[in-house]
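Have a look below at one chain only, the form predicted on its own, in structure tokens format.
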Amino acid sequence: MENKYQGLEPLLRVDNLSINFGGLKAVDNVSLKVYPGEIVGLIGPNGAGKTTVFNLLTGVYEPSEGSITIDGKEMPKKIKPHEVVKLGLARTFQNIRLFKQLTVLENVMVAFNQEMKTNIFQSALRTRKFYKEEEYYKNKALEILSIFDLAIYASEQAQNLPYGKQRKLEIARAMATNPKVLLLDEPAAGMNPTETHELMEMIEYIRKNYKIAILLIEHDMSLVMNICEYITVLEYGAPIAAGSPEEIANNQRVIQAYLGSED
């Protein structure tokens, strides 16, 4: 770990995380630390268990062993996804999961649901308090969309956005939850080189301005090597290497995992 994180507590700490599906150990003894303002990559061949790790971190699966700590608070083994968001962890998905029939603005406003104070009766009666709160969160959502250069599409249905902008919208919605830790599951999947470059700049902007911890799964090695400070590599659910991009790029065990060997 670089010296600049010495003395800091990690925003995300994963210790000896494992899960069994029947007799199969899908994730085996995975440990991670991600510090404020750090971008860490989680890579490995297809089927290595990367998305399963994300599902463990977000309460989709219950771990068989190990612990997850967010900003000093250990996550209960049984926890619902919306409770994970309250702890300060947000994620995007490998397959985009937007509310496609809703507008771009509404997709971001949905993320404020847990903050809103008006009750169902005030909403149904359209009280002054309801309109005041709605206007506040509408402006807040527009501010976030502006950061991601999406404000001009605010009234468009999400399904009408180009693919790359749908990806950006999903990240914008995750950021609207005010996370301490952001999990990005293959954010560059399906993007062309121009879109991937814009994505890199956007992730760097988030890191610089929000000082959150970012953990990303990605198959685009150019993006990983250019943006991540630390990388953990999985194979068959177990970590086989961890280190700087330079160390990982020259690690023979990693090269064999991706390319195979003559043996």
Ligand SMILES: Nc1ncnc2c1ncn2[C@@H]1O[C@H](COP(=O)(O)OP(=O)(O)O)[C@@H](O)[C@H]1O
The other form holds:
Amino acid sequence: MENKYQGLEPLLRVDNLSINFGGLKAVDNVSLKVYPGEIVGLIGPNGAGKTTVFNLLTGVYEPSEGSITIDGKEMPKKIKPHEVVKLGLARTFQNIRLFKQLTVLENVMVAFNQEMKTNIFQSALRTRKFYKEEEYYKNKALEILSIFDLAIYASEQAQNLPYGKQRKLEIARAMATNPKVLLLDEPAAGMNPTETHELMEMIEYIRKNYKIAILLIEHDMSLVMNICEYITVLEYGAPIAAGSPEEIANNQRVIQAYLGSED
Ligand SMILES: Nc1ncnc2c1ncn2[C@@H]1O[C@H](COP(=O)(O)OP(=O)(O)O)[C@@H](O)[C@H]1O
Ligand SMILES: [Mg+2]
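Switching from the form predicted on its own: structure of the form predicted together with the named molecule?
Once more the chain from above appears, this time first in line as the rest of the complex follows.
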């Protein structure tokens, strides 16, 4: 396992990342690497700091300490979430964030907003260039929906999709930004076993076909153990274990952290 990525540069590299909220060290000296085509799990009890790591990675918070490197380029300390997308980071959220009233297709097209060259003035005038560009992005969005078996829902309002499909749509939208690094925050939360299985296939498909780095926060242990090659465990903001799924499953410290027991 160590040898597999030897000589390769990680697409995502986090070194000694920390943030304090008042007296609380929400993230405490976290380091990790994710290689192209790798899925790394980030797990830990509620409040361990997992989502805060994502918020640091995506410019929501500025780190107190540490650095983040995307594909060999160190991220500036102060960066806005939309600039992070341009660096190649895309994420989904613990709670679904879709434009409920927009169609499935429009939800993906929104992801192209940064890319769209036509300015507001042109779109107000509905120039020929505007229509051409809209057509181009519409087709691009449809293509992405097809890849993830969502094209049949293209003209449905996002809020009318079954829950599992809404979750998949969020991931499809993240993929529309053509990321180098995909951050998934509890994608299986609230899913039934069939939906979870479908989700697992989707993530596996992305891993195989896009060769991007995937960092996965997830409470569903069977999903994490099945799909991740490597797992980092946080407790009270700090890494308490890292290793293969097997190593993590047998780690006494990890078991204690989850059970919250003394022995
Ligand atoms: N903006 C914030 N201000 C103060 N405390 C925060 C903030 N965001 C998160 N926290 C705290 O940081 C800790 C880690 O939270 P979080 O990253 O959401 O945990 P997890 O995702 O692992 O459940 C929690 O104690 C939470 O209350
Ligand atoms: Mg969280």
